[in-house]
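There is one chain below, alone, in structure tokens, taken in the form predicted on its own.
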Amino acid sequence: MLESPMPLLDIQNLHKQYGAKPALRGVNLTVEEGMVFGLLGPNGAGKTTLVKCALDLIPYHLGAIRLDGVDACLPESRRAVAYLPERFSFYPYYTVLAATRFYAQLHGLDDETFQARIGKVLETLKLVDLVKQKIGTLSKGQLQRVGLSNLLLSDAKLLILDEPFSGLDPVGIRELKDLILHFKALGHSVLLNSHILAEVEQVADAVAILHEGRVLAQGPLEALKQDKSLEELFFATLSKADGSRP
């Protein structure tokens, strides 16, 4: 009997509190290789807290997190993941090319490897004409593409994007969805932390719906939806949870 492949992200019974207020209440969540996974929930559901715990940016109180089989508390787990925060920023006086070189060095790439990769990365992200432009002069969409270059330059198996559609115009949203599918085609897995359901529905293979620190539903998107839209599934799931309270 063949063993199931180890998930890239494996979260078991995760609990996190801010003071006396619970933020995550026994969360179990897995992201497998080769998938786009949507982490969904209303504001305050615990999505960003979960991502920060997975990246070891904040401590948690109970449970276990493994990245590509390595305890997330260990520095070597970071080799498996690259992260784009919701509000990507960088030193405004750096050029686009200098910023990409900085991130390449953070990923441990030598100059020869950087030179071999950067041309394709700039072309893919439509940054070729902006290489000499300073970060402080870029638009929201252009700045995000610089942040995405960090992901493309890395060898990370799991790419985590935190509210990536926020603040983008329709052209930027379309380009980002194409890039997410491009990441998947390159063999990466993508975790999208988002509350924009329509965009996630078009790219995700699986989703989890988080509400008040609990996972209410998780699994392959089409199996969960059945004959519903993702929006209908989302609100029906939240309504059922709210209606079941004593």
Contents of the next structure:
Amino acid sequence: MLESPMPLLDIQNLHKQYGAKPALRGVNLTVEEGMVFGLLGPNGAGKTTLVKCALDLIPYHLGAIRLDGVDACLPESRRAVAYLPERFSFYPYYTVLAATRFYAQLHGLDDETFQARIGKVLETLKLVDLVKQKIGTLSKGQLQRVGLSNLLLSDAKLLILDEPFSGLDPVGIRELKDLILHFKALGHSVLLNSHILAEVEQVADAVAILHEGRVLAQGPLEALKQDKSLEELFFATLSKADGSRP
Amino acid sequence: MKRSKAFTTLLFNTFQKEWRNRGFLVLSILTVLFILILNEGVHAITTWVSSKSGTMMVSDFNKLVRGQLYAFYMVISVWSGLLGALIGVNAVRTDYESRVISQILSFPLHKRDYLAARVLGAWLLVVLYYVGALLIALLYFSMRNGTMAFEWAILVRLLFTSLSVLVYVLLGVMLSLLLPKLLGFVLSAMVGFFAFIADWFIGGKPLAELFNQLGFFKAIGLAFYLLFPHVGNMGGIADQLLGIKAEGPMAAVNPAAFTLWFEAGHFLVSTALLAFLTWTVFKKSNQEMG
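Starting from the form predicted on its own shown above, please give the structure in the form predicted in complex with the partner chain.
Next comes the full complex, this chain leading.
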């Protein structure tokens, strides 16, 4: 992984509205290289909107987003990113192997590189026995592991996981947390968009708390928490914001 | 290099997605049935003529076999338009329905390339059906009747008329992003049909006559004629470019009115306009993806 002096994700004064309803209000956020960053907030806080703006899936009204120094409006910027959406799904008639090949091709990998990487990826994700199975026959946990293969196959520096814990059983959650730490060990940065605080607390190096489209707190997890738990920090931050509202 | 690889991947993926389309499978089965029925019809006619007059002239028989191929060509030309609309409404819409769209667009790929790959993939699949069906019919009719049913004019026309399929695909894609799939398909087919009728009634009439006593229906027809690609005239463009003199049902929609450069230019401009509209609707759909 190449050293980069600039943040992998740099969001400045981001504003986004759905009709007249503001979804993001002047968000500033940075994700540095090599960290697991937890983007926290209650439902409707604007987390998924923020991720979609960063990936240029939806337009924003004001502000600037840069991915590894490149304007996020440019397709080239997404070379630095791989994305696992919330409630991952894929064409049910594809086999697991065909799906991973599809991802590799969209990442621009040639067949040789794909062949060199796929064995390790399948092994890491415990998909070896499922390669010939159709996507439509997989369980939710297995399906998500197929989605994660997209991240492992890529050369992306930043991996964005949108609500990855939702719907997983305790075994799946445990495996996912191990995988996130594995991604970090491989040199990737991870942006973890989640509202499940206990899980984020165990893997994140830094967090931002988003509420009603605003970043209420941001920084290294330990510095923000001090002697509190993440849950205590989260609710204290939200109460303070709600209490200070005119 | 990477960009073209992603484009090719999506193009191939469109094939993989859409050949499973039930409408495509039903139409393929109907096509085979139609080939068989048409051929049996010709056999019945030749048997009947032979039983009445004792024999049938070889030239008449050859004409009948070629006529059979023309009839088949006319029918699959209409079916191809419908198939274009059917696959068009599916090609992009299903990516939204299965929530795969956000994954695909998160790759370093321009949204324009995604849409182009879907449209082009859908078009190529229909063209494959179109060419394949005609070649199968040609071979079957020739083998079954012991005479070559081949006509160059049909193959050349097919290349041009397949361009009109692109119009139906674009229309299907655009309407599928605005309406439920079934409604999008029905409306695409209806718009294509109305445009065909408008070509027939309006094509070649002097401007003064067109705007004279402009009623509601005439205005609608005129709008269709001016704005929508003249899908029924692609065969006529082929004929004029290659100096083929077509007659009867193979002639242009309104042969008296046919001006090659106007038709070719109109097709290019109006198809480009339709493509632009489709792109605009697609961009708008993405804005609402959040």
